[in-house]
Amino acid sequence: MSRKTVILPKGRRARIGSPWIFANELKMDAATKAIPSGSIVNVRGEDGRAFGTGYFNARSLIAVRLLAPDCDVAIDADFFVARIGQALHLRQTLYDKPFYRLVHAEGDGLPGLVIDRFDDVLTIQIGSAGMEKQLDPILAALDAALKPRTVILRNDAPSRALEGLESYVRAAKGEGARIVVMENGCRYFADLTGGQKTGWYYDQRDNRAFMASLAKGKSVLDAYSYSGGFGLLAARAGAKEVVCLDSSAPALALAEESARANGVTIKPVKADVIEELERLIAAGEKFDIVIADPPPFVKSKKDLEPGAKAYRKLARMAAEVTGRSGFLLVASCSHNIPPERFAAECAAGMARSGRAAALIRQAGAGPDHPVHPLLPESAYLKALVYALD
């Protein structure tokens, strides 16, 4: 097999075992820089030692994302059939219904690739030039494994620009983007082309179930509710009042439709979350349970300090609208803020609210979002639940 080889110079400490190799760990000579973005390469040491097969992008800080630990591994439809088959077997072991994240990038040995499954509908999100070049064998492998009716490509994440990729959303197979999601016994509706990310957030499944278990007879504020993931399940669990707060009218419309389908009632409020929290605080309004699951405040490392301040402010405001003996969940999907820093900012925010709090749950994403053991960055979700005085 003839393919380019990139070299790890002697004395450079590559992250052996990690699927990422950074540009400053490689011998980036003119020949290496000339390798087309997304090309499959072998990675070897100067002594010829094999570090694996991966794809290369000289434009990216993560220059190589490894796909296999050996060199000259064929990256073709059979490769993807095997990897996707392994991922599918794990999900079928974990879940009895076909609604889950089917492929979670590095956690499933497929860096740069995310696939969510909604029964016979799939959404694909590709975040790297190397995986973009493999789209045809990926689609062939999915047809072999699942024969999906519809496949939507949600390749519109801003991070694609860092890989030199265009942004687009289109159907690779079938048509129709509005689908049903079954989760925790609740029937939701999602928009796979107009919604956020891949159309649904499976990562909070277990955290939604935990908060719903506390909700019977209680009032609930679901802030940054999107299409009602937390709020609807709380309503089904017997909450006496559920307010879904979000800035997106289409997302709230889906939440209302889902509420009707489940025979429950919610109150949708379209507003900027921080502005509405300020209004609620000024009015002295309280809720027994408050859920604050915002979009990422720390999108890159340079955003860490202002983002950390934003989480502190959110925790303070959310605590101020949580009633006595209430429960508060604050979450972060920003992988650029470490768990200990996020917890410290939430604690500081609640202290500034004047509320005493006990941390009763620390959680991440569900098991359909596996974490590569040598890549802690892939454990992006942090959810903290507090019992307040």
Contents of the next structure:
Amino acid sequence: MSRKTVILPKGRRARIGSPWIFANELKMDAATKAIPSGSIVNVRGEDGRAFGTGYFNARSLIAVRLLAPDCDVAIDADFFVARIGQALHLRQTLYDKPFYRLVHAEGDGLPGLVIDRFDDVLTIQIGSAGMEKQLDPILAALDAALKPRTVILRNDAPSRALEGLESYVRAAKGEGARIVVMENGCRYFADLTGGQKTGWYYDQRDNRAFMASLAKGKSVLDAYSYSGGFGLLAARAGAKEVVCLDSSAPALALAEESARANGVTIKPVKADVIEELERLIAAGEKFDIVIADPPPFVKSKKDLEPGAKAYRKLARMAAEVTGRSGFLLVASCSHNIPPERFAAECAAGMARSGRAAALIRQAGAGPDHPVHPLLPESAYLKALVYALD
Ligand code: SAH
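Write the structure block of the form predicted together with S-adenosyl-L-homocysteine (SAH) for the protein whose form predicted on its own appears above.
Then the entire complex follows, led off by the chain already shown.
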């Protein structure tokens, strides 16, 4: 089947260099609308000028995601070998161990594709119909580049429904697995099929190291701990007490197991964070260091106001359980709340707690989560660290 061409009318191209072309930027005639979802297309101006090769989805507001700046570029295993090779080279420059996000979608020139690497085990998340169609060449490219033992497809993100994709988790190669993650010198266990997201959150790596650098001799509350990413590293850094607080029993069981493997102890508490904070506040209990890294409170644009309020409340309550001269990290992984708004809500929460706070660190995800310069909104993670009075 010959490749279809979609047309950008003259003067309609909003952002040159952007990997996204919106449906309202394209000439949406009947022929264009009839192109099957996920097809590889050429994008040209009315004058024939090449805008690139991408994949098309008439059901999505983002009608085309570009893969290459020229037309007629072959999207095959060789293409993915080259792109994944480039992504791998960057990570090998950044890290001395093979544990990282290997591919971060548009940031690595591969929209709709996320791959996490745990040595010879890979997890893949596909978020678009266009990438779903490329699964075979992607798997072939990964075999050529890395010879993985196990490849897990974590294709169960709710957002897939918007692209008309089904939800599933399966092993494309090997067996679904409990694995070890080496990060910041710490040994963690993760469950790649039963766990949340891809089983491990690499995005907080640098923020975990920063909080651990403050932890020696201190008491630490790791709220929304998952399997202990922050808490364990703090314990290894010499914290005198670490409480890991989460509503998930399996996540806390992994945290305990990881603690044993590192020769440290943590106290797991299975509870709702807000209820537990209420209890701690009522009891007057404080921690020298508090980490609050919740699930996304703003899941879509329409949740912005209630979600923003929830961040303010969390910041207030977390500040109230932070001891004198303590440190507090509040994070948001909602890309639907802009960084300024998140910071404003945290500031308001802190003010309501009656504590004086100084912002000492404003960070995002680590460098294995590169951001396309024209898609600043894909920098979803915001982590603010305050020194309290
Ligand atoms: N800080 C973690 C990642 C947190 S992910 C790390 O460094 O890896 C968010 C966590 O919040 C999940 O583990 C989830 O189980 C937990 N969670 C979600 N809602 C919760 C609630 N109401 N109370 C307690 N934990 C909750």
